[in-house]
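Okay, so here's just one chain, in structure tokens, the form predicted alone.
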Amino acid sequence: MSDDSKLVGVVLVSHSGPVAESVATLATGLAGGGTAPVAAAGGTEGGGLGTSSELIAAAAHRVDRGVGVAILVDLGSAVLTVKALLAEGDELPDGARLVDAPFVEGAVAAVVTASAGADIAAVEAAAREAYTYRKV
């Protein structure tokens, strides 16, 4: 078991619980062995489609190790929900930030970079860089 006590945490927010869980599984699997703490916050508390500020805040606190939490989101209201939580000031751990990145590719880049022990700025930069990945 790896020591993740000083690693940046990553929260993956999707409108769908299964999507958030699947992207978390993909990202941690591609990161290899011991990875940074990752939590999925998908859908509503009742298992429906949507976003839940309570699930997002709980996920952020689960992965917080005191060195930052990168939060990646899928669609519009997920962005708004995280922005509202950040504006509240006390709902998310200190050092939590919304990262503007493609959801899947950014999640993989963020988790791999965080697992290597990078700081929150490097994790954010790696996730954002995923916008430049070309597929064709």
Given for the second form:
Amino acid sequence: MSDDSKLVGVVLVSHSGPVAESVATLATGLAGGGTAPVAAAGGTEGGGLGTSSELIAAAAHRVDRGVGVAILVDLGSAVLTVKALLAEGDELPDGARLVDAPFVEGAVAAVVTASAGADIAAVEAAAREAYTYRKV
Amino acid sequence: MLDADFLRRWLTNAATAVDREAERLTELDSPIGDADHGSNLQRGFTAVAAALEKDAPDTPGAVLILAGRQLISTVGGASGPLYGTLLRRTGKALGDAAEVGEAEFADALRVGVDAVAALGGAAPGDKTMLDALVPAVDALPTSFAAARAAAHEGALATTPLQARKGRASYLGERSIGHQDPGATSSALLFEALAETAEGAGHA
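Since the one above is the form predicted alone, can you give the form predicted in complex with the partner chain too?
So here's everything in the complex, that chain up top.
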């Protein structure tokens, strides 16, 4: 592993544990060797479908290297829980932000960009940019 | 005046009501949601009741902030951050006063409801909990009983609406004809509030 001490962290929040884990694996795999810190926070603490604020906060602190954490989410309660945690003020690391992006494509863009040493604004921009990629 | 004990009894009564109605809430959530509203709220309010029994904060604001935090961290569905935000913002608006007047409480609750609307990006008529919460806070300056009636009417009035937010919105017109589970649980909260007020001689 390369030194990730100054890289932006990425947190992937899904209603499903396996979805979050798999997208994390996909994104780190496509980013190549020596990637930015990535953590999955999927499902509830009991392994069910849903969102756990505890898992999200723990994941964000795990990937925080002091230069920002990009949080990508899928649906409904994942969005609302991250917004509520950000509003609490002290639950997530300083510099954590909710990134508005498609979950899978945005995750790949965020992890690749963060792994290249980009700052949090560039990571967010790259993830948002994934919305403009039309498939048809 | 309302003190910390009044707020604690409100939320304990709400936990009892959610426990009693959990099955009905989940039934309402089956045709238009993911059939977990009752069990999610039951888990959240059980945690709220347990936390308040253990901690017993000594101001109304602190009671609501503690309860809101429990809901955000234990519910697991969208109702957690929404109700958590409602209670936390209401609590923060009350500050650290040991007792609050009824009018002050009504104003703080409106701040909480506005925060829920901002978080979810919803408005009355979207077939969400706001369809009960907004008429209830509008009626609260009149009386706790008026707020209960308004919340109940608001929940019933969601049946003919088409959902525009949340999981139910994917169903489009098929969401019409079902009472919204979130508005129904919001009406339960105001029912518990009115019961608590009657018990304390505030009706």
